[in-house]
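The data below hold one chain only, encoded as structure tokens and taken in the form predicted alone.
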Amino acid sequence: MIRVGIPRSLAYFKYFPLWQTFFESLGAKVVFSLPTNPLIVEQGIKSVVDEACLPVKVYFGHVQYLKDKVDYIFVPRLVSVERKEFTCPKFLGIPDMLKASIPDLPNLIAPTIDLTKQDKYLWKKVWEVGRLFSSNPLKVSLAWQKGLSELSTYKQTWLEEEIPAQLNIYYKPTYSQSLKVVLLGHEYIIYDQYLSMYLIEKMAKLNIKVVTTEMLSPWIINKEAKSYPKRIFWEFSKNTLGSVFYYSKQEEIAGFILMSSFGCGPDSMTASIIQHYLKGVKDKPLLNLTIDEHTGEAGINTRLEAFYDLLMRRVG
């Protein structure tokens, strides 16, 4: 049985039900890397240039973990996943960076996903990957449709304001406190327990109801994002600002927490826009947490607890 490795990092948190179902439906064995841990982070830091942001360094560590355990590693080159919008530039170069930085890699499955292309483009990419496992286009198409169905179910869990169980995040607040806080950040930071330093679980222990960008429909996000005077072509920045504009209008929202990675260019601009908007328009408290490989958990705990005390004083 062909073994396909999928790094538990970056786009994993957004798309893994699709990828896992697709490959398994074609008869492959999917192997995920372990959840992020100190060894994976250390391996990643050693494998990539210093200028890379922490999530990219961590991704390299996950690839290092997988490289001797699988026949292929799936590392899609994500250019655009929505019309007229683009992902982070670092996503575009990851397959090339991996080949240049990590010796003795197995074969990479690295399709270029660019949905700014014509409608038939995506199917060509699906077939490009699927034919590695089956020469039957119908089987590949059915596997893809099954994967999309699993992804839809996964996304529906978010829309019900629940965190999918597959992420193994312990989140059971008692709601004895009437605090509802928006947690903003790339999914590969806030849902990675190690990188986020268990932030969601810490918020749950404070009985904070957590809501995130993923809990809003794309229709709401796109509608709200249009209120910004300039078109936002970075996908994550658009999604973040759209959710801020929407949630800031909800009276039950007590505040916002933004967790981002040091060295992320789009995030630095987005954070500034959010800060000025919430302070000048909605007067909603914002806790801005920036992390890198040197960030200590004690500092995060102290700032979170201080922010919680601030919110409690505001609600009386």
Contents of the next structure:
Amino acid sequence: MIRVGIPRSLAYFKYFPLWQTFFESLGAKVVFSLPTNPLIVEQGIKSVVDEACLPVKVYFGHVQYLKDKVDYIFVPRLVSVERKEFTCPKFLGIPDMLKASIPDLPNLIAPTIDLTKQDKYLWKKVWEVGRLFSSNPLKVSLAWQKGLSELSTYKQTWLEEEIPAQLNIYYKPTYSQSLKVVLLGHEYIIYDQYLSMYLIEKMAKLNIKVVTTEMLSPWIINKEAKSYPKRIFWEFSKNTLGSVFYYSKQEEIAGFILMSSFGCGPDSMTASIIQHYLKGVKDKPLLNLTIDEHTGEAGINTRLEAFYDLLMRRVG
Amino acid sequence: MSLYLGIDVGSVSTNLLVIDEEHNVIESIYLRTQGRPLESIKKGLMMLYPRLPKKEKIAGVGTTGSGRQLAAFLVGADVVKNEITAHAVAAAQQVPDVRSVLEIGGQDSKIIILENGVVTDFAMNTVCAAGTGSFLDQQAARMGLSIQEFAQLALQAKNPVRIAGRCSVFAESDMIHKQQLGHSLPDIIAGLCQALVRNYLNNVGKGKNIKPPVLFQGGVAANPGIKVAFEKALNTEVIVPRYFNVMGALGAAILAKEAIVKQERTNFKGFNLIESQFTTSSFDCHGCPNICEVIELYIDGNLTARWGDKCNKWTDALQTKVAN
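Can you return the structure of this protein in the form predicted together with the partner chain rather than the form predicted alone?
Below is the entire complex, every chain and molecule, led by the chain shown above.
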């Protein structure tokens, strides 16, 4: 059986049900890397250029983990996943960076996904990957449809304000009377337990109900994002701002927490816009958290606890 | 009369402060942590004990600062509070109508905005510790000055030079460059103070509504050069409260008093602690790929507390052992 490795990092958090089902339906065995741990981080830091942000470094660690365990590693080059919107430039270069930095890699499956072009283009890409496993276009198409349906189930769970069980995050507050706080940040940071220093679990322990961008339908996000005077062409920034605009109008939202990685280009803009916007909104405080390679949790704990005290004193 | 003890274990200093029922400060101690928090807590208790009125008892203990958990395990605390809340509580007690608190400590800098004594907004420096007390310490040491001399020199400046304050590594190279060009020491030091303030306001203070009365506290508030630079930049009077360098401990003591109202008796282990030997050791748990660093606290050779494991495996094991 052909083994396909999928790094449990970056776009994994958004698309893994699609990828996993697709490859499995084509008869491949999917191997995920372990959830991020200190060894993976260390491996990543060793193998990548030092200017990369922490999540990219960690991605390299996940690839290192998979390297000798599989026949292929799936590392899609995500250029654009929605029309006229783009992902971060570092995403674009990942397959090339991997090839240049890690010797003896197994074959990479690295289709370029650029949906700025027409819809038909996507099928071409699906076929490009699928034919490595089957010469039957119908079988590939069926696998793709099955994957899409898994993805939509996954997304549906989010819309019900739940964090899918596959992510293995304890997020339910102890008591029903809880504060509702919006957690903003890249999926690959806030749902990566190790990178986020268990932020969601810490919030749950403080009896905070976490809501996130993923829990809003694209329809709401796109509608809200349009109220921004300029078209936002970074896909992540658009989603984040759309959800900030939406949640800031909801009375039950007690505040916002934004977690980003040190040195993140798109976030430097997004964070400023959010800060500026929320300053004008009454009673919606914002907490900014930055992560980097350090593992001391004291800083995050202090800020989170102080933010909680602030919210509690407001609620009274 | 009952007394309340606040302990603030920071990166640079360990502070102990005792208040009475009316929030009067009975005694306060400011010590350098010097990388040895356990020893400095013990030393603080040793210094504090003879200075306290003999008849009075400690009725409650609060800990704060980055070493608050460690301190809490050690002395038996009734309340463990983050330093932002502790600082805000202390500031509001000292200057009841305070609206902005600028706090610069050893490795942290923060800003707290209050309305009617309640925190409405705050920010802390991010991962970078540029422009905090540790950096001033280092620079003073590099010039062979005590931090007190360093602070006084800043006030003698006639024409402060411009120093890059964004990063302490850059600031240091900038200062060396200016010094080799022949600028006077006071001008360079005053320039550094301004750079630090500029960096603080652009970074921590970004987007915050800084309104008077403004309080400036934390260890760096001992430095009049920084106070003057703040006043110039904010164009308003900046108050350095009397207990500026032990405000966290004051806040912890006040919070301890509040906590003790709700609970019957204190968890404080008593001053006998100073005769005990504290040691810590740590090990990496290889039970899962997280490889947590587990820390163990021994009092007189007995394992008393454990922490650092994410799954609580080691913490719980010890608690069960103690319970049996």
